[in-house]
Amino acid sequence: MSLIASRLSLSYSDIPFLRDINLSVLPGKITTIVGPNGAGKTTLLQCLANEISPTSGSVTLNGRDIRDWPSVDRAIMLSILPQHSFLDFPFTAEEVVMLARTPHATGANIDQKVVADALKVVDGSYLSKRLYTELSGGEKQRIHLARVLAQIWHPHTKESCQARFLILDEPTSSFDLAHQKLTLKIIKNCAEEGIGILLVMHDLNLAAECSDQIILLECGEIAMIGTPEEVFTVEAINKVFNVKANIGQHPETGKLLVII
């Protein structure tokens, strides 16, 4: 059970926007793309989400083509939040975090309770009877993380045996640090419960602080990818990024640390 791409490439116009691209997103394993801007990220989760058909190659979702599965089992089993999230409807945002539900057939009682629960995890009970067009950027995007959250909460249907994935691209962008802090708890615990994740960053350290693989990729290819330390070296991140960088040790957490 898990989240393939194979052999993936994409072209427009002739103009290769990925190329030959194989990696595995595994049940309760955090794997982070990084890299310069333009390098395709972005791209790359559209393609794993069915969103963007690749020229060639093909992605499975647990053990089967993701474009051979109906749409709503494949919602229950694959959530994306992507780095903007576009809402004009006067809705409240326990409203918004309820369209997460409409793949589910669990009822309005379990319904409720789920976006209760996704609501709470994300610090976001407070504003749940808040219109959403009046909620700040990093609100609404708390807001959102809590919709994602709960298309894959706890699947009552006869796909629940099957592996959960979330895609999150730059999921802590628009958030103050103690909301940052937060959303890499909510991501670990997501892995601890056997869900597969796969993220999109642009800050190294929190990259390396919650990772367990990262995809570096440059000009739509992948240049490397293994664990923070294999990953994040001073030759590759200078090669890459076009930036001087030392490597040391988190003083707290023991983590790799990236020092521009």
The other form holds:
Amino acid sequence: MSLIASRLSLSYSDIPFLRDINLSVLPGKITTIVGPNGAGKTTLLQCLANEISPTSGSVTLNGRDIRDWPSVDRAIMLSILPQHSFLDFPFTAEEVVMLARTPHATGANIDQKVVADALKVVDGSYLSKRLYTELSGGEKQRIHLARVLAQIWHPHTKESCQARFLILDEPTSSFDLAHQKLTLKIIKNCAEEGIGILLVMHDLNLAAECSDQIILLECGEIAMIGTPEEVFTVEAINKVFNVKANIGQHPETGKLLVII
Amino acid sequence: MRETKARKFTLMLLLALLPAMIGAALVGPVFISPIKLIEVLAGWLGLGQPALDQISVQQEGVIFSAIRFPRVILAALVGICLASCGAVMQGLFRNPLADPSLIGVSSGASAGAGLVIVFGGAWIHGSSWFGLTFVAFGACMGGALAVLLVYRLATSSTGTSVPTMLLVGIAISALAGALNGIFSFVADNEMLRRMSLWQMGSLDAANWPRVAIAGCAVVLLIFALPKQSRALNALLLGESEARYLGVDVERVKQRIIFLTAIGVGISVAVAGMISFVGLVVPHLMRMMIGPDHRYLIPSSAIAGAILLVVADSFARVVVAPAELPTGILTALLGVPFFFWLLTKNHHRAMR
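We have the form predicted on its own; now please give the form predicted in complex with the partner chain.
Expanding to the full complex; the earlier chain stays at the top.
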């Protein structure tokens, strides 16, 4: 039960975008990809999501090549939040979340309960009847977070499809502090339920706080992989981000802090 | 809940369609009273007492059976085709300003009709095949050819690109326009008049075989389009998002393009070019009941039928005993609405 990329490489007309990537997303564990702009973070996520086929190497979901899964089975196990979603049609917020139930056949009652619960979790219940097109950027992002959560709300009843994975590309990018914190809490809760989580984040402190494993990506290659303490060193940050940083400790949680 | 409202609204539209069609059957150069309609219908069914004025009932019976009924039913069927295809096209292009002509079907049909009118020769004009003139047949072929071209050119090994399809559609439309220009250039006065009248769209050639053809298209659309509703809803989020939700995006695109080509192609063949129904009606419905295709497709279909039935009644009455091409009336109603839509969206973009 895992999402594994092995020896993954991708190139377009001989220009390499990803080189020899090995990573695994395990149930209940939070893996975070960090790296400078253009390092290939989103491209890597798209490979894992079966949106792009790698030039070589493979992605497996529960031991089976991701391309071989029927698309509906894949959708009930693997939920993906892209960096941006454009929706120009005046759905209400709850209708947008309801779209997540497209691959499910659980019936209207369960679907409505899941949608309401997912909206509650992201602090979006009060938005449910509002038109999506009239929401602010942060509110829209919360609705989409609720949507990807609603897609894998319960483990599916089908024996072979009970694993759940959540891929979030910069989920906190347009959130205020309170909602950033809420998002971390949601992610941790999901992990406790056994969902395997893969994140892309720019805020190293948020990444350090929630992640079990950090993948530092540089120019399409994995520069370092390990726990936050192993990866976030003064030298590594200086080398990859070209920024002088200080490493400290959070006075309360004891988690690692990156101060620049 | 919006869904309940949408259901009720669709039902209301359905209930309004019948009176609209009955009303449309009564008006025209000769107004026929509703009582006569009942007498005629009763007579056909073999019910009621024999009417006092047998001859006039027979006359009106002929007007109904040969002229009014096929025309009103054809108007409704064409309205269903155009508006439901418009609704799914706007969903596929994820743009409320899209309409079926974007994939080249209308301009292709226009060029096909022009070709037959100008080069078809005199013998071909009089003859017809199963109620369709050869001009209509040419239009159908032209429309199908244009869609096929647009689809082929926009499809690569990685799938069909909707933005490319839009651009190719514009190019193919321009090409068809140029061909039409050539046909007009070599045409004589009589041919020119026929071409321009054809492009305005009219239901005056309605007959039962045409009703049967359009009816087949409508049956196909009614069974096939609603099945794509949930996929289309997911597609509004974007193609990648729809794939993440387990939708087979390429198959949905193929089916929608195929069904639209049939629906619009047959509409154009039986009624010429009737503009704006496919654009305006789905947009209006979206404002009334929201963008959920499960309700948008049926409500657009019915509202399209009502609009075309009513517009066609006006077309027959306004300058009676002559009549206006129906396409002119829908455009006259549609253009101000379209401008309003554009400026409204403009404001939204500025905000």
